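Okay, so here's just one chain, in structure tokens, the form predicted on its own.
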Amino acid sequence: MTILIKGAGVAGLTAAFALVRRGHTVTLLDPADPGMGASHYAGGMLAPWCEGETAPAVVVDAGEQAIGWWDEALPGLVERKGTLLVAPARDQSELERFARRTRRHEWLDEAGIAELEPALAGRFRRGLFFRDEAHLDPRPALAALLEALTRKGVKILRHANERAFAQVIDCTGRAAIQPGSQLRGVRGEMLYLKTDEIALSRPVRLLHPRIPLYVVPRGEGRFMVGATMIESEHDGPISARSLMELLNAAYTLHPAFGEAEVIETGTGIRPAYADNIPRITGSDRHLAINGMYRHGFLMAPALAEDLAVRLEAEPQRRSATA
């Protein structure tokens, strides 16, 4: 089956990779460079069971299959060194009642937490330890994935004509949004700090008043901030508000993020369904993957190999009804 998949962000290069496994032949279009969307400016955190502090447990399970998916397919890439979630002293009910709505995780004191990051040495005096946890960084993550599939012979158009094609999967994300799709957007802000004064091995989480932060290194001294959640399609710079939140709560994470470099900003349009769940819709020739919201390296694996079976099963489907 010839397929067009449209959209190289981490839905569209996820549901290629799951479908040339398969042996389909596939065509990617992208007007845009690959991976240059909001998946660009993700997280990376493989962190199902963190997510379910707010998730449903169908994003729970998909994600805790990402893990195992993502490491089979970019061998090296993901690492699973776990995270930790931490709170300042006047937050500990907070850091109670996270525990209370997530499972898979450790209690740690403060010599625990130590031990796993020394940089944080008697900052906080407990913390949740989710050892099962993993990262990876999403720009080589998505470099690699396109890399592969080009080896494996598919091919990025900027144009196409989608009827010359059996199957179209639209994985476009900001770009459906429109009226009627039952999109949303949700606008993510994040920044990139560096600084030689702190070294992290894991993603660490901040339970802040406002803004839960989360902090992942990326080596080199270099660490990605994020990030908020805004009801906005509004795509333009971060906001001063935002700016001085984050560098507030890693400042709160540890003092040392006080002198860092401000290296990147960034903002990205997640679409988002009413339930912010992700998920396939369509029928017949064409298809869709969509509404990732902040869920996008957690589900988009999932959803690949729930349409790569889908596809599959489509054309005995009909040999039944015909």
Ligand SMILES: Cc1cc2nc3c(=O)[nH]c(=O)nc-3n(C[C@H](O)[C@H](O)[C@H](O)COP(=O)(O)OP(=O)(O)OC[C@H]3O[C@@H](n4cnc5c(N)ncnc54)[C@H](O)[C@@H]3O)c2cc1C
Given for the second form:
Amino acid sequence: MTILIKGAGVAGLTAAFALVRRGHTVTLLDPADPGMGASHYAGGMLAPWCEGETAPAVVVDAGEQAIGWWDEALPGLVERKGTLLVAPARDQSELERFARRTRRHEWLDEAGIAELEPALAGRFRRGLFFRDEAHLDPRPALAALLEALTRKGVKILRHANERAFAQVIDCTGRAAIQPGSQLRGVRGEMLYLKTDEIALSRPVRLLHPRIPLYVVPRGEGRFMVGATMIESEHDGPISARSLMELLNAAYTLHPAFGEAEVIETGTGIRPAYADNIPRITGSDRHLAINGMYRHGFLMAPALAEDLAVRLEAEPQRRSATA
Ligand SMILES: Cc1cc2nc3c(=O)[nH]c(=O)nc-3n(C[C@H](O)[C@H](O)[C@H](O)COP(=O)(O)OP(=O)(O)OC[C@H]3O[C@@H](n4cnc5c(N)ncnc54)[C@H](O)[C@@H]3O)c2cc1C
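Mind sharing the form predicted together with this ligand? What's above is the form predicted on its own.
All chains and molecules follow, beginning with the one already shown.
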């Protein structure tokens, strides 16, 4: 079957990967450079159990599978170092509340935190360690997916005639937010800091009264700091308030971030359904994967595999009903 996938963000690229692996002929269509939508700004955290604090079980379960999926698809790019969660002394009750709402974690004392992340020695009395979580850097990961697809003969086009394809899969993210689509946008602002004054080995989350912060090490002294969650489809530059709050929280995590260089700021619009659960919609020739919300990297593999199974079942259903 010849398949056109519209949109080369994490949803489109993972779908293409799953379909090509099963022998389908796939063409990608994106008027912009691949991977430059919301996926470009993601933390790349594969943190199903932390996300379980607010996300439903379906996200936790699918997210658990995502770590193995990414590792198998892109060997060497997934860092399996867990997630560390800390809180300032005044927010210990927040830490306890977080622990009650999540699983697969262990409590660490000050010495345990220092052993895991020496740079944070003496800064936090207690923390939670989600040992089985992982992360990847979205930018090289999506570039590697694209390269693997290109090697397998997948073409990436800026224009295409949809009618020439037997199946069209819409993975256009925020562009699909239209009246009647049930989708909305959730603005996420982030920034990159650069400093050699501090080293971290894994994503560290800080429970903070105004902005729950995370810092993801990207190597060479670079740290991705995220992210705001604002009910808005406005994709303009980061606001002064968000910048101040993210920097403030980073400074609370470690004062060395106060001397860091701000090397990038960015905004991505997370497409989301009312329940924040992504899904496959549509029927017959036109299907769509969307609503990735804050779980694009966590949920895209499960949706890609579901899509592949559905397309395999579809021709049988069509011939059975013909
Ligand atoms: C700051 C921030 C941090 C995040 N952190 C994480 C994280 O740690 N872990 C996680 O799992 N998720 C995270 N996310 C969420 C994740 O980034 C999104 O859920 C995901 O990127 C959405 O992917 P997508 O492919 O649906 O959309 P996009 O990445 O936006 O891709 C859509 C693509 O469609 C293309 N397109 C648009 N119109 C058309 C058209 N007409 N035809 C063809 N192509 C079209 C666009 O050019 C774009 O390339 C974060 C998001 C943000 C903003």
